[in-house]
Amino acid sequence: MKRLKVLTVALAILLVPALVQARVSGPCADCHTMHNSQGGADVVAGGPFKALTKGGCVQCHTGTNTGNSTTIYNSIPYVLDTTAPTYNFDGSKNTLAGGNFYWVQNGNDAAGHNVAGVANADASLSTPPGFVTTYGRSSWPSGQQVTCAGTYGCHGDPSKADDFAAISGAHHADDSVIDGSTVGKSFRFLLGIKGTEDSDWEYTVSSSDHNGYYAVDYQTTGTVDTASINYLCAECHGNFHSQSSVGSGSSPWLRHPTDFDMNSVSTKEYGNYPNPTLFTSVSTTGEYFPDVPVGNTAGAVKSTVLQAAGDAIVLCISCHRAHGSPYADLLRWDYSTCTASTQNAQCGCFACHTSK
């Protein structure tokens, strides 16, 4: 009997799911090249590249998602396929929670952030949409591509210009706890952001198998938090956070709200989020929503959520894919499909405005 409780509080030891950190670990020449040479021949082409390293940001964040993770090919998070993705929104897919950069690459410029070294220059615009000087960055030069780190990149220090610089020891550094204190400590390398992050970037999806997005309600705080995601997203697109016209009280709104608590108007039609009646991957109202999430106080991952205040905080990410999507304006639906009193499962707005 002694030995069978031995085995059983084993087993359950090694049934506990581990820890799983996003710092790389494997074989170092996985991703590094002393010389990037090998019986005479190049180990890359293209080579060597800062770091050591096999490839940049974009060479080595290419390929197809296929969740096979006992490879190094695929336990790194691609954001560029060279093949078009499988994407359906409320359905199957193989992009991430960033979406891809896929179609930007091939040519529409909408569907994507024109990356320099993924994408061309966007043909008609010069200076990020909607940017202002109030979210920390103080200025954009007309004409400058976004970059992957960096300065005039998303993931990274802003204060370092090079994207190898501004990410540096990111990938080896301990995140067990994501406080935004370091690049490395901060939710997928965005400098001073807080959240949890899947261990698959949302690779495998569900109501509880999802990213945790932190937020806060500017109508509770008066303030918009800098650890927040959608603060990170107001750093380029600052105008269309802001509170003089978003999300403040003022009515009628002249943009769509951000870092608003839908329990606010939870007795409304946003309390029938995330509408189960229209779309098939969730059952009941409350139900957290992957392909149209929300975010909370806490930056957790919630399964259900319009249980208690600051828990359906709306995103810049409840509605756009942060890569890029198959849509216009990196939307993670076709907007073009929705039509006022005719609801589809083909248009995400209705997961929130469940009565239009």
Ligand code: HEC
Second form
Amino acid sequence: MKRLKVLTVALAILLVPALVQARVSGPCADCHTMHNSQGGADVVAGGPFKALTKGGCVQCHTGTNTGNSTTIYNSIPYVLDTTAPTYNFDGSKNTLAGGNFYWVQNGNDAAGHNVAGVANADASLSTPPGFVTTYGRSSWPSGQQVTCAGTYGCHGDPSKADDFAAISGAHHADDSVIDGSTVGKSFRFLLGIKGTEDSDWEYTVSSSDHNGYYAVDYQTTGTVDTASINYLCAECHGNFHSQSSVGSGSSPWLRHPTDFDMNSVSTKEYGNYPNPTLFTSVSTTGEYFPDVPVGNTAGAVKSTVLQAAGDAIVLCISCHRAHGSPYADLLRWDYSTCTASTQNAQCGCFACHTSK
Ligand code: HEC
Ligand code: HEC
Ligand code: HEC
Ligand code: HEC
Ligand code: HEC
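Previous: the form predicted alone; requested now: the form predicted together with ligand HEC:
Below, the chain from earlier opens the complete complex, with every other chain and molecule after it.
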């Protein structure tokens, strides 16, 4: 009887689904140093750092992703590598969903956001292309570089100027619910943005193992949704998103549409997304192609799309990687290989424009 009880308890524990929590864990000393001094010597070079951490945002998030969670800081998502990452479109990578800053740090200005502390200022750009003041940033000072977080950054609370002030507490926050209400409860600490966070930031990735991007179909709602992943980009590049400057809501467009549901044009070439006869990592029509992702109105992880209204929405990041890529305009693929009538599997445009 007693044995059975023990067994039942053991089974119950085994059957409880693993709590996937993105908040940090591990010894305080892995990540913090109280005085940055041990035996009179610095604990971390270049310190002390804010929030008593053993490195700023950049230092902590620099490394090579191995998928191995036994690194000193538990499992850190690395967004800057010191050696060239593996990056094959429609193939293997050791970069994460946002891409990597390696290429922009190593002299290719157009291959990434020139984030302060990561890369020098972009030689030709300072104000974000398409910047408008109506999307959450009131001005962009001349010469200002993008920062990781804060007023001129992507992560954290833009009402706080400093990176660490903007993100304060987020690493320790309970993020089991991503509703955008606080920095910690926002998709990847992007304040106000909703979605579903893949537990390894898409280190391992497939049609069923990926982030869930929240987006809306502007044609149906007629309003801009500040919780969509497209709004995040629009905060600095608003003119490329605002409907009046993109078009009248249907073809012919003025700028490439986003917040646009491909279900409404699925009788055209878009119904054959992701073009499985061309790309090797997908095998059927309607399969989610993580290298050319689409969003949905639930911000959910869907392995099959084009099944119901609102499940195949074009995103800024259908074409771009937020941090950087090996290619111009931080594109997911090399746009210079895109040639009409001779489709090739190195050009992601063909995932949606399946008959061009
Ligand atoms: C002491 C090291 C350290 C420092 C400093 C640090 N981070 Fe992190 N960061 C981590 C770790 C560890 C994780 C992974 C937490 C987890 O398990 O999901 C993480 C996760 C993240 C994530 C992903 C959150 C998610 O939802 O998965 C973002 C975004 C991030 N950090 C941004 C920043 C920014 C911006 C700064 C600077 C203001 C910063 N980090 C400073 C260690 C650090
Ligand atoms: C906090 C403001 C901010 C946000 C948010 C932002 N960007 Fe940018 N972006 C900039 C600035 C500033 C530049 C110009 C300087 C540079 O390249 O860093 C830029 C440049 C770019 C470029 C051109 C790169 C080049 O060097 O030619 C692309 C493409 C781009 N952003 C795409 C995006 C996408 C996609 C998103 C959303 C995932 C996004 N941006 C979010 C500020 C931002
Ligand atoms: C895996 C890395 C990691 C571990 C382990 C860790 N922290 Fe942190 N902690 C951070 C990072 C990164 C920040 C700064 C960014 C932020 O606030 O999200 C931070 C911020 C803080 C802050 C200021 C923000 C807040 O939440 O009030 C306190 C206090 C703090 N940590 C205490 C601790 C204590 C105490 C421990 C051990 C019980 C610990 N931390 C373990 C990474 C870690
Ligand atoms: C995630 C899917 C997707 C990807 C990737 C994509 N497009 Fe599109 N594109 C669309 C949709 C949907 C439309 C709107 C079609 C409509 O309204 O009939 C569109 C519209 C266009 C238009 C305007 C057509 C018109 O009728 O006004 C052009 C041109 C275009 N795309 C070119 C490209 C190029 C070049 C690339 C690669 C850099 C690309 N697209 C990548 C989905 C995509
Ligand atoms: C269909 C693919 C596609 C989508 C979707 C897309 N872009 Fe782009 N983007 C490109 C391409 C290709 C370029 C290269 C320049 C061009 O063709 O106009 C580019 C260039 C840019 C640039 C650089 C402009 C410059 O002056 O250097 C920015 C910034 C940018 N995109 C932001 C965005 C934002 C923000 C969104 C969403 C609102 C978005 N993009 C959606 C493909 C796309």
